[in-house]
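First, one chain by itself in structure tokens, the form predicted alone.
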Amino acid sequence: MGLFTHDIKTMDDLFLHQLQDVYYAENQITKALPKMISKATAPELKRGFEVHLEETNRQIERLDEVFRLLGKDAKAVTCPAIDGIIKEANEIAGEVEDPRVLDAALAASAQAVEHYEITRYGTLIAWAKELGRTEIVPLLQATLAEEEATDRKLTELAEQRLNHAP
């Protein structure tokens, strides 16, 4: 077993670890989004980030409810994947001077985050069903639907406005 998986022996352990991982990720995203909002210059992108920050806070509340339904304390475990995605986003955004290029970079970075979250929530839903934890599936599905909608909105915005070369 790997360095971070020493306590994972069962599917329940794996599910809980993944849940704690995504809990950490959502909390890190709430810290990263205000920076992205302040850097975005396209009004639609800035507003999209603001809306997603509100959604992310509601998603954390849903995760708190999932933990409660499982009889577990809401706890995060460090997620190197989301840390890396956010670090890369910050590095790229710090290097771009042209506001139009910066907005395209911010949208791409946000989509990397969304894709990560989509895979995590999809996996959690499948595992919750397998483990017979059907009471938490609707909470996870609600968040997955929001993540997928955000990804679609970012794609539309990028294709219609942000990805056009100056």
Given for the second form:
2 protein chains.
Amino acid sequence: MGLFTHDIKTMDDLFLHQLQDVYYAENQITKALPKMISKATAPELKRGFEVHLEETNRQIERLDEVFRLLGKDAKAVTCPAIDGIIKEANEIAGEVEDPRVLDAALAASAQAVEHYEITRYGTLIAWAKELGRTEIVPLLQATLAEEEATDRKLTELAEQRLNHAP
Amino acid sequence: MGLFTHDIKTMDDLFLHQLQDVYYAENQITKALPKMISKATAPELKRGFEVHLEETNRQIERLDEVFRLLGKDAKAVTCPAIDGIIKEANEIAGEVEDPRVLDAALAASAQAVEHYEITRYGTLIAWAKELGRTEIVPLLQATLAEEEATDRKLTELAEQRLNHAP
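For comparison with the form predicted alone, would you give the structure of this protein in the form predicted together with another copy of the chain?
Everything in the complex follows now, all chains and molecules, and the chain you saw is the first one.
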């Protein structure tokens, strides 16, 4: 079990709590992606989700390394934000039958997940610098760059759909 | 009550559902911001939240106009994602005593809210273009530009804190 919010007293505590929150989020994403892969109909969207699942597993390994560098055990703390984002994704995707509409909904849900990660890694990088933990910044930046690239790819897929709108 | 997810059959339905989702989110944000304003200790952060509350009210008016242009009643549909993001913000901010740590937590929570809105307005703009509803695109783009500006301001505040780290 991670750091309870009532135990947050210092910036170090806040950083550790946020790290545990993102660790939980990444693990939930690895559970959500296989369902999105099986539902996606456009081959490029399906392949995009498969690539992102591989990336997410590497991102979890990077977080393990960040915990190790901090001298802390890798732990997760429940993150209501990612739970809500994934719940909403499942609700919408679970009900749509038309493949084109379903793919649009899946891609939008994935972008909501990406943006949650983008903001959290951005915050972690700022706080790591503030705390003088410069040795962990490159690990967090590597993941942030991947999340931003995935978001851009999803935007491109949406624009391609736009150019082929019936 | 908005459009149930099991009633989503077309891109028009998906667009309307997403619009109702964002309408709910903006309204929840106007309820969450006063608490964040009262908790923030740094004057520039407090002022930033106050400005964003005024902006959010204008953004709701823009959404009212979008519903009107679509010939639909302005309705909200529960959005588990923003509920989760705000729940997480309240949990963390509710427990932190140190003003510096509290402000950092509040600013990070606000950025998570902004990124949720950035991704949703980005999606709405892409779908509005796909559906040929070009008359509503400028309204959505005006709000997206404000959300991105707020996110940038929050990043600047975090960097200022960094430059004055003890």
